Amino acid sequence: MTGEALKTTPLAAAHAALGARMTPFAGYDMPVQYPAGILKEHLWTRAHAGVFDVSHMGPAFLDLVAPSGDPDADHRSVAALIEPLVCGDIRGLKPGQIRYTLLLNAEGGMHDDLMIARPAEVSRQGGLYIVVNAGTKEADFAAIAAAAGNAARLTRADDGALIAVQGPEAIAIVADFLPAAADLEFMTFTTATFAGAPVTVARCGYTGEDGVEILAPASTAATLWDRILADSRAQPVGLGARDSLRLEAGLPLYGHDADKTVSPIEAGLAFAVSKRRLKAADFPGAARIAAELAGGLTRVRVGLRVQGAPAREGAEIAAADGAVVGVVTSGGFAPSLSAPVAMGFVPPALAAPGTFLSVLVRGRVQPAEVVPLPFVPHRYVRKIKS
């Protein structure tokens, strides 16, 4: 961002404390590793906690202005203002439950991808909790505040700290101190409260392991990331770490994997449009998209295993001939594996796991395999035992 000062966010101390090694990203001065380096910090993460500062993210809640008291009736009215921008279902979302979804242009590409949110109180019918991603989070609560008009007021929250916690021990860390966190599926959210002030807990991430995202207030916001660190199975992991994990997970990074000539079905996100919007094609690009669903994809994102270096973004990907067919959209080594892997773009002809396909980097030709994702099985607990 040329000529203007990095933000920082509220954990920006904690962060110096521990030896952070600090980068731009997205506006904001972020840790990308701490001491430990990424590797060990991924490594953590799937055996343990890895404990991120995700508060550049655009959370937020959209509210309407007059509520009639009626629950369903206002949470009907309030979707129906969001749903002209996506093509999920808010409309038919449970109390507490979380829906990912798209933004859209007219054309069918990607604006942005989000999480949106009912609460689960009856109290708080006719509300969203949203959150964005954080290099597109300006444009979007314009959009959404647009939208919205005066029917609605959209809330900023991306003033406080947004802590992720995840990996197979996220859940027992975090019910210590809110036992609200173990009744959470994945996918769903509450509220609760920590050191006197109100906290979103959220049961989801974007690592593939199981873990939450919580929301507090920027005066309780070290206090909350000094209670999880104080915990010895919970260690801080930078956006290094978070980035490879994303990618050992296969789950699409906004500004690389999808942007806005990217459609859902090019990305490999089908199951984020609804069916319900998809027959009644009110959402924006719908046609596109429906001729896609139909057979007309001329691009698919797809999974590589790659031998040799790794294949970072903007690698030719080529055909046995030597043609090329695509291009590397995410790429890296993945410690889970020990082997490099990338996602990209190719010709449906050219996605079937087993193909043998090749991708150029640095020059040198190497060989590169069309595998299933994700890379590693994604560790989600969607159902909680009684």
Contents of the next structure:
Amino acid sequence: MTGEALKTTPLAAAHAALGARMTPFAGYDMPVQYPAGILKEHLWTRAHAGVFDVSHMGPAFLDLVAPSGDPDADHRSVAALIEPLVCGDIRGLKPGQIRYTLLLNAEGGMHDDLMIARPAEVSRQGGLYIVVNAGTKEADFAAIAAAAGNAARLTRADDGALIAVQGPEAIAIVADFLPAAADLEFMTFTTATFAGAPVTVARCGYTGEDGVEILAPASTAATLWDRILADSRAQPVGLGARDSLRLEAGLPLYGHDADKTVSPIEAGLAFAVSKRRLKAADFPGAARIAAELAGGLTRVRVGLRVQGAPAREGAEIAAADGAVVGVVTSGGFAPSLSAPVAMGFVPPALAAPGTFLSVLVRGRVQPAEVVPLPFVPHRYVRKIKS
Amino acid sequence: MRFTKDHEWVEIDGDVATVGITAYAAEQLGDVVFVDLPEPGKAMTAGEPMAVVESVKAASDVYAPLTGDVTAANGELTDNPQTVNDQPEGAGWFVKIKLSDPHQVDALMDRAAYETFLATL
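Switch from the form predicted alone, shown above, to the form predicted together with the partner chain and output its structure.
The next block holds the full complex; its first chain is the one shown before.
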């Protein structure tokens, strides 16, 4: 990015007013922390609700150019356009449902992980709501637009604001002014109106907590941000704590725990591979994924509880006999556990929870035990109490 | 107390220097969660890495401000690394170094000079 001006989000002035420390991230000038600091922001999110500016990410809408008017047929048509790029069951999405899926290359590695969602409204069938990662969005959007050809139009929405509200009190805060949020189950979304403009409210997140991500146009972004933070249960949280929260939640970060060489099975994302799609072998890299599911796996992502100094990305993982068997892809201090944790790749034979390995930090051998992911239990709300 | 441009402080008592990181450095690092200190007896060379301080986000090197041998490391930081944030220029000291040449300290900044330096950052 050297030589290129950093892009800003519609909330840049709000971050400055809050005293945020800014850092370049994926070409954007982003808040890494606010005056409270990463530790307090992290713990506040787990106890109450954190508010995150994630406008650097890539929200977009894919819509059939000429829908037939038959809702189910139109959904099948738009799903058929994007399914050749991903391993998920897009056709089978229910109205309002969001699916986590993966953009794959011919070798079964990942171009990105992303969300694809089917609108609930009958009038919007033949459309999809898509959110991709910041660092990969140009390539992702180009691939999706190419796959859509003349049949569908991709409309980027990354000139607006994407605001995540995450934590046990997130829904109560948001439902105060967007009541529809309370009726959403985890991994569903709806459209509502805020300050006279449409907002897309998706019950999902990247912290392991209940919460929503709200897409709003730039014109109402600051009003929405201020409205959320007017609630004393909400505090602004930067990208620093976003990373420690997702690490505790065992969620992979594209470019670190997943890349173009890592398959969904290696990354522990088999749940994102559709059984129908696998049977049909109709997505890129299907042969490799089928072979890995049949036992041909050489490495797999695991969680590690580390003793001593935090083991960061790049730290080597060694077996009991001292042989290097893998590498840490994400690691650091877990504020909720007051202990270092890491994720990395090791051979399947060493991947069972309870396996004692070690990590090499600055030349020192430190004990590391394989533990189940997530490190901190998810608290998603899958069923709404009536 | 004397200071380096790498934001270490030094307090001299005879030929022994107590060394830590400045309040400015501690504030920049954020919440300290782990401190890697050298063992007593280890030889330190001015300008070379002496310790590592870890925040939630990253690991940062701390450089030896002076040349000499480590005589003590602050065990309090092992149990309570947050002491670095709470009292960076006091209880949050890192190591004591027996100086090979006590006159080395003359090359370091006094507080007024360090604060002038900070104002340029």
